[in-house]
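Next up: a single chain in structure tokens, the form predicted on its own.
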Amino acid sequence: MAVIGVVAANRLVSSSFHRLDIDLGRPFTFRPGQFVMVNGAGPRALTFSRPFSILAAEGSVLSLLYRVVGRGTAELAAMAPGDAVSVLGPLGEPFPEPMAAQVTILLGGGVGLPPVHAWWRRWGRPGDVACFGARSGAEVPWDLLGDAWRVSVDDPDGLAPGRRAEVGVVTTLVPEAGELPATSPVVVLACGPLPLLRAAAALARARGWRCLVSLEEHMGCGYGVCKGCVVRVADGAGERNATCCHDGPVFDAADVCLLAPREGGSA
């Protein structure tokens, strides 16, 4: 059942990313990788709620990160402290907890940052590698990342003095295999646009690592009824339709057909 909360804060944290803090009036818990369905309340409600990966939750305050891309997110950006918001969740399958002696490589791109950032805050350990890619230096939410994250940008425009970012795709930030402990298993956790997920899956395949991805699909209901977020996944020797919201959003990259190697080449 959806809960009606109120906007506690709604502000820009970079040139294009907004952070929305919603006070739900009761404790909220989640596992990194899960999401919520968000909508306006009362006359501000849209026909369909919008899905958002969870960035953080402190006590009764739920935090989300978003970019204005359409009517739903434009409505969110117009909300002010005290406005009512409908929230359903947490929903979906999360990222797993780390195993002992495991090295985790986190790859986030654009608004795919929340699930990997939430994982890092809860379970990140020395030796894990956190990487974030953005369109430009101005788009990077530097205060949210702090100094622990490696950053890449397509365009260094807007890069503030004292800030450092590589120019290129986010997978170039991943250390070479020889820089990682030889005896530790490595797992890649990734969320972002499809090209990033394909690159993450290809990198993991090439190095013999496991790769888990959080998919960004259009979701209408959030619990597998409307079938608006179907993806093809491997099922034994064949394939099946899986709903991103119910069966995911976290999947093993080896099972997701759209991340598999293309015929005649790699992903």
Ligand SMILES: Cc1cc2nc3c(=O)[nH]c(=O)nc-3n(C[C@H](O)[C@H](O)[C@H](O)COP(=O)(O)OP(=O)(O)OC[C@H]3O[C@@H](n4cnc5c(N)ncnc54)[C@H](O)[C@@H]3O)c2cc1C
The other form holds:
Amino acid sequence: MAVIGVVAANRLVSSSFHRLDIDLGRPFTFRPGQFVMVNGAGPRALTFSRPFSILAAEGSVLSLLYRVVGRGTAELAAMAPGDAVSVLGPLGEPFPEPMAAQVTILLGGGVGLPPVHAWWRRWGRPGDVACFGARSGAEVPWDLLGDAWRVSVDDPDGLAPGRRAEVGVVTTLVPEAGELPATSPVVVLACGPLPLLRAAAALARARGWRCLVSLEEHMGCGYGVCKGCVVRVADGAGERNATCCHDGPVFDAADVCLLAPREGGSA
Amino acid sequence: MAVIGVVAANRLVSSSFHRLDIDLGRPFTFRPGQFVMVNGAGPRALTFSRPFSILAAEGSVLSLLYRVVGRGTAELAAMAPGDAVSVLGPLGEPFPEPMAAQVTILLGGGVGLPPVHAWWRRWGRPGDVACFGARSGAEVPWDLLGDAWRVSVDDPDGLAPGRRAEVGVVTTLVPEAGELPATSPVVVLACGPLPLLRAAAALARARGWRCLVSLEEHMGCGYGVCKGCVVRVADGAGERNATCCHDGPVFDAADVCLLAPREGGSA
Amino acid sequence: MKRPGWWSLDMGAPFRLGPRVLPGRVWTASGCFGYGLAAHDFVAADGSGPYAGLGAVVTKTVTPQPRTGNPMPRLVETACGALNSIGLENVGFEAFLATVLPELEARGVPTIVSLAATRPDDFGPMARRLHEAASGFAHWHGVELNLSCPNVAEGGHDFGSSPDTVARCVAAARACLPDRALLAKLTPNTADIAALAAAARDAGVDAVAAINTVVGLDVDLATGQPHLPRRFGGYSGAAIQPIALAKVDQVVRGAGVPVVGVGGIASVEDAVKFFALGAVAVQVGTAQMRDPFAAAHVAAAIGQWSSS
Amino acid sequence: MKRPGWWSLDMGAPFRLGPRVLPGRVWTASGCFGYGLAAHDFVAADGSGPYAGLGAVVTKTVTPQPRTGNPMPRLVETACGALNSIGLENVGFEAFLATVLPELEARGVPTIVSLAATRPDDFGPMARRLHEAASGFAHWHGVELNLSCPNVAEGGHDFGSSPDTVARCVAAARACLPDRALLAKLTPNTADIAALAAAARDAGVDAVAAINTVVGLDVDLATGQPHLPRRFGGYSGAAIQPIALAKVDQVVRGAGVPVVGVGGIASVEDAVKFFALGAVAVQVGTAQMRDPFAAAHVAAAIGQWSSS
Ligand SMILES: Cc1cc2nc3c(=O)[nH]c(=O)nc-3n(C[C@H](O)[C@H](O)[C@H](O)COP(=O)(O)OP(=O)(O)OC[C@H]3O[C@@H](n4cnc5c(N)ncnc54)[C@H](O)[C@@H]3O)c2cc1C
Ligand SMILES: Cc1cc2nc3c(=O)[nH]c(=O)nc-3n(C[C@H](O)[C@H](O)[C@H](O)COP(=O)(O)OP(=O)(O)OC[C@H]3O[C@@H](n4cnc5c(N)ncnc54)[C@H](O)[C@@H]3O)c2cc1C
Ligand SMILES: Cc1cc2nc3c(=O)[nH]c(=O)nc-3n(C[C@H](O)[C@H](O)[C@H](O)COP(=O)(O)O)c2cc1C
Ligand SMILES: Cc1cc2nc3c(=O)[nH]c(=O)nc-3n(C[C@H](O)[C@H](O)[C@H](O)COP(=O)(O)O)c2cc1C
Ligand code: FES
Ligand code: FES
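Next up, the form predicted in complex with this ligand, please; the one we just looked at was the form predicted on its own.
Below is the entire complex, every chain and molecule, led by the chain shown above.
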């Protein structure tokens, strides 16, 4: 099930986002919000594979979007077409399909874009609002977003000529409640750094919208067996540990604590 | 002193011999018989560097000849021009310069060619006899040998058209004593697998020639500090442990035991 | 790899472990494959499942009461291994018995149940309950006593490093487990593992498993503090293989009890090293987290070798 | 790396170790840099030598009599470390005193002399001889008692794992070494390294060095036998770093004695982890074999950090 695929392409799509296309040699299907565990093959494998949300899959080719932050992502960035790469997945609970008449607000921050982007491509409707926030103008992967996405940046530096972005946090892109159809249920789907998820959850709570967040925990196995990625969940069934990889990564924002561990969260 | 060089070229020069050219960025000089310790740079470094005899050095470019036998040599073979490579050296005791009127018989077996080849290029004279033995015809690196070398092969398979090689062990290439100038001191310099060194030593002993051999031990440091590469030496100064890397790799065949460890040698 | 010339173990012959015959000599290790169920619908490219050829799945250690485990983060990757501080998070013995073990039985997964407790005398009642509740199960082959988890605050460490305590745990379980295999999993964090193995042997185990994780620590450069809130974690993976091989050798030659080798096994080559030293079976731990089929691949590669 | 925000050690201040002030906190470890002389004419690209910035070269352990060491092969590389079975090959204490130590002094190499013996009482006379012969040496700073080499058949292993013996060795040396630093190098092959450190502390060491190599074994797939004729070797390199960090932490917090950290240090990042736990100095071992300038590089990188 850890399939050995072959790198088809691996290139920068913005100042710091890399897109990796992997040919798995057999058809690959997924549901938006799911992820894969990725590793080098053979002696290049790290002890743990790394989780990456699925950006897209066409036929046998799986696409990921990543930023280099450490050893594993540096090794990914060093891969060239033809290199073997190990892929386990699709894994995890996806974002739900939209209900009838639902208006969906998509919030993606940084490399949190893939799951919401995939959702929007699969289920998005004309009334939905897709928002993306980046650290800088240079970081925005315009080819993926096209004109359909609202974009915010912390710092407009490097913004491509002719492109527009709000300066500020991504939640400033969200329309007021009054701008949305009054009778539609509104659902927020968010993926990105914790401050983004917290802002999304707060905004949704204030307006009575449902909010689903995709969480990140450093993972060991990615398929629910090691209990290395637990998040504290409190819902109707009581308080308990859930695995981010198997019970998540998508959770109802109302059920989870969105403080960072060192801020008093899961520790 | 472990200099980080850059791979200038890395290619097959016969069916199984690779030639690696490393640009060290500063002039490199050596004496034939010396070696370098080679490793990947940074996170690609193995715990121990690997020893390789110096084939040649021109300006800042060092050349090695190697065969893939395990992890370290496989990593070497995977290196591409531009890759960083760590080089420590030159190390070890070289083959001696020829005395006046000396006739030298060079015997190289397999990837034992570099030290004798380097000696021949540096000190070789018209009366010297250069002999190379390979496992098969396909393994012979003709571009290095040209016409000056006598060649033997265990198996003529793959011999390049127009090329000639004796079938048999490399010592069969050595001329009879009567074919050499009667008054010249004859010295045999040998490098290759143990059976070759044993045959060279036996032949030299029988004819009263001096024989110097370049030994191989798996090495830890290569510069004399770990005592991981000792060979038992018995000479005028008594019996003792010598380091292959620092006291050798060149030893007088009369002073060392040429049985393999598991045949009752250094163990 | 091809069968080495010196190989003498007959992989085709029935593999007897105490009162049971197990379907194979390659197992998954406790804690690295959960309760053995999360991967049940994974399918390899050749159509085989993750249990193909496995001798046993050793389930995640269960304790008398459910445990929520240690604070996060619980895992740190190191240069060629990992530290874990899971803290024996588990559903508890009764829930395991009620829901997990029957499902493993229903799916035909060969199972060794890993048990831990804070007092030696707790092992008797747990073994008895198992014997009562699951004696009809065809795929439940035995019990592995986890006498060695370094992550449990209340004693874990010293617990398993005294031959006396090891003997008491084993004796308590053995008395209630007449017809299943009994293993004791030993700690490597001791100067004399052979003494622990001898104690387990004399108290009646059918085999010992060696090794559990090695006590380790890693520092977060960003904070200057240990990565793990509990400071120490259990070190596993390729890095500990030479330590595991040394401990297995000490037990095989020093205590003469059958040994199941664990520690840094990811490939058939790794497994063969343990068999070469005399291990009767092996377990794949950390490598199973990276690839749910790791043990199955080892089993497939080695399974066809016979001594003839 | 840049100085981390939490860093508080003043690398500019004199580094006092017992009765001496040493020139630095980054040392080479015993056995991985010989007697410190083989590399003396190596020159880095920037013209510096291999001793630049080093606090000390800990010389290869010498014993009362010369030793020829263990049979070959003596080294095996593993996935991310190595096993060695050198067997304390050395020229013997008297030859060391006559020829090696004076040359180190002449070259101005800051030196800690590593000593081993098979009986605790041997350490007294060796320390006394050193004191007599080298008390005028400016660059000889102290003695490290190797109480932990796992490769010496006659006792090495058990020798250093008893707090009693550790205390006797330290006391014997301390009595004869009034004006040099005294260190005891501890074995990690014990369940309780803090107890050893406490014994060394009470007997009068100025610091302990932790750790020596971990007992390990590797199997040669071609033969099915251990690679090393003596079966076991000492495991070192990156793979043991988490174990060394754990042991250092146990000693710092459990015995309150200054600790010199050793184990898997190859880079400034590695060294910083040990300092973060409270080590007063560090030693570079196996990495020094790959690069004679490894310790000097670490020293250069860290040397300019001060606490201000
Ligand atoms: C479900 C999921 C989906 C994801 N999708 C994407 C994606 O689409 N694109 C993308 O770029 N990234 C994604 N990530 C994040 C990605 O997995 C990480 O960036 C990646 O694993 C980092 O690996 P690394 O080896 O490069 O960095 P590492 O070296 O592992 O670590 C980077 C940082 O994390 C810290 N860290 C390491 N281990 C731990 C630990 N146990 N606990 C706490 N902190 C730790 C390190 O100190 C360091 O600061 C996703 C994560 C999850 C869980
Ligand atoms: C002075 C010197 C000069 C050399 N010059 C050349 C040269 O010019 N060209 C060239 O191709 N090679 C040369 N060699 C040999 C070369 O160093 C080895 O082929 C290389 O180190 C193998 O590394 P590896 O990682 O590929 O193989 P490894 O994986 O290290 O080992 C290959 C084989 O050696 C065995 N082995 C590993 N460790 C030990 C040990 N400690 N004791 C005994 N056996 C062991 C393994 O089991 C395996 O069969 C030279 C060696 C020396 C000492
Ligand atoms: C995440 C994780 C959880 C573990 N949990 C347990 C456990 O619950 N019970 C147990 O006996 N061993 C547990 N172990 C130890 C493994 O079973 C095994 O003994 C050890 O990891 C060494 O083998 P390896 O190197 O193949 O992982 C755990 C190991 C890891 C990595
Ligand atoms: C080849 C080799 C020889 C060693 N010889 C000695 C020795 O003579 N005395 C000693 O105290 N330690 C000796 N050691 C242990 C090292 O000093 C050090 O404690 C250990 O290797 C761990 O550090 P490292 O991982 O940086 O190598 C030796 C280690 C190696 C690899
Ligand atoms: S990463 Fe292992 S359970 Fe989630
Ligand atoms: S390889 Fe270290 S002394 Fe020769």
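By rigid core we mean the largest C-alpha set that fits within 1.5 Å across both forms. Numbering follows the first chain given and starts at 1. Everything numeric here is computed off the predicted structure, so don't read it as measured data.
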Checklist entry - When the two forms are laid on each other by their rigid core, does Glu58 show a Cα shift of 2 Å or more between these two forms? => result no
